[in-house]
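The form predicted alone is given below as one chain in structure tokens.
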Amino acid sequence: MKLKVVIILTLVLAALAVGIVFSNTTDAVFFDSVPWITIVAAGLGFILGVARALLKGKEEISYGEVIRHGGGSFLEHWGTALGIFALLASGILLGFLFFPGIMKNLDTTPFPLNIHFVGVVVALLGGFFFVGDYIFSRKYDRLIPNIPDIFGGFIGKYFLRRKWSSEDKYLSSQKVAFLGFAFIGAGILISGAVKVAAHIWPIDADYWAFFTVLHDLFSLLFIFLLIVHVLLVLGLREWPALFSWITGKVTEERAEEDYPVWHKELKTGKRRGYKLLGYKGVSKVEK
């Protein structure tokens, strides 16, 4: 497993700084001159997720340990995050909205653009992988909130400081701050494509200027809801969530104090079916 980690990481690592390295030392736009990565990117991420849900094995407590993220998580959330983090970098640097640009010389050099163009593949491959994962996996619920876990988890516990004891695999909180980055990330997205099909058809400027600024305006969404993410995972001290996100386990007797429903799950082989207004029923957990 751990073997697997550093590999994923490595590559995901060496990809950046490859795209990086390159980047600067080449005076094509990769967004003009090789645009058709990116659906290549997005492609090839969404069907080794595809092969990846239908692959892999039922989670199991192991010798008092249970694997909490395999390598496949590890390439969606480091993968996608660092690919975010070059986006975030080069944005800063080509300005947006009414921030200004720190590199002047867009002239000269595209540099920045083309770190944006790396960070878009990595991005991309993923994020896609993610979705191609998620979807094939059929486990929906493992991240969408229903009401109680809004008002109950989230709402509830961390403002009302009252007890929720229905967290699964993932807090009552992850699921809504996932609602808030899917919807922000689809808007950045969409907008995004249009930018980057303007480097291929011809777009009217208005058009593009629109969709500019809403690709700016869903960034700075980003950035703020990144930013209380971060903070609160750290002001609220969820340290075995976020170090499983390290070391990618966590102990059976930490997932039955924090994750009891998942527990459950992982020591009756039976799974809760999903209802907007609660959980209702079990369901065999599924390969």
Contents of the next structure:
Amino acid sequence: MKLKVVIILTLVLAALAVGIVFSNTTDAVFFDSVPWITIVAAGLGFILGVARALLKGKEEISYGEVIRHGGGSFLEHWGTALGIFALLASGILLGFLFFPGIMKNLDTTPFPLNIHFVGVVVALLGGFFFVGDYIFSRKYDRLIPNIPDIFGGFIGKYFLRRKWSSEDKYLSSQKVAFLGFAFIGAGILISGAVKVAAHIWPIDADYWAFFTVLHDLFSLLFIFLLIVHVLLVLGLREWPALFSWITGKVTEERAEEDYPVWHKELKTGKRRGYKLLGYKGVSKVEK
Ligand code: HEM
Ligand code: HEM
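Okay, that one was the form predicted alone. Can I see the form predicted in complex with protoporphyrin IX containing FE too?
Let's see the whole complex now, leading with the same chain.
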């Protein structure tokens, strides 16, 4: 896994570096000259994600360690995250809402706009790779919380200090956070898509202004959620989960303690069924 991490990280960082250097050495505005690349990136990511879902091996316990992440999940999380970091940096350079832009001279340099474009391409590739994989893996309850997750595993556990022992591969609180990421991500994507379209077709100024405010508000919410996400990892000292992004594994002991439902599934080969209001029985795990 460590070698895969190095290769994926090198490829993503190299793609970003080439994009950023190219952004600064051209007068062209990528959103104007090659907007179709954004659609190709999303489509390619989705197809590769579907292929991964259909081809990936089984999660298993081996010699006291549990395989938690493969190279594909690393790319989904960190590839998308690196693209988003480029989006955040260029967004700050461009300025939004009441934050003044740092590089406002867009007439003389399209640099920050082009970095935004590069970030969009990398984030769409990684993000849609995740979407394709997630939809076709058909384990929706892995990341979508149900009512007990929200009230027992999030509000009860963290705010009322109640015991909660139904943690799956991702903690109930992580599932709630995922819902937040998905909702805000969809808001940014839809408003961003309209702004990309505005580079291709004429659009009413009022509509453009409306979607710009929407894009910026969702961006602000995203920054807030990202800070909470990172602070929770660091504050709750989720080191095993953090290191598992690099090693791909956690110890079986840790899996049993922190993720008992997932551990049981790996041991027995049977998975709990999912209902919005609770859990229904168990079913055989599909590969
Ligand atoms: C976390 C993700 C993102 C953040 C934080 C972000 C933030 C921003 C900010 C701050 C601006 C400058 C203010 C404005 O014009 O609204 C901007 C502009 C823009 N964004 Fe994003 N954005 C993100 C993702 C996206 C995505 C996914 C797309 C495309 C689907 C996109 C497309 C655009 C476009 C086309 C512009 C306008 C460029 C222009 O001035 O013509 N953004 N974004
Ligand atoms: C734009 C950036 C990022 C996005 C969109 C993102 C999103 C996610 C999502 C959706 C998950 C799955 C479960 C959950 O919802 O918590 C996750 C897990 C995780 N993230 Fe992030 N993340 C980002 C950046 C980071 C950063 C900078 C760190 C470093 C502290 C980090 C550390 C983790 C860890 C440790 C996990 C849990 C892994 C596991 O349980 O095995 N993330 N992230």
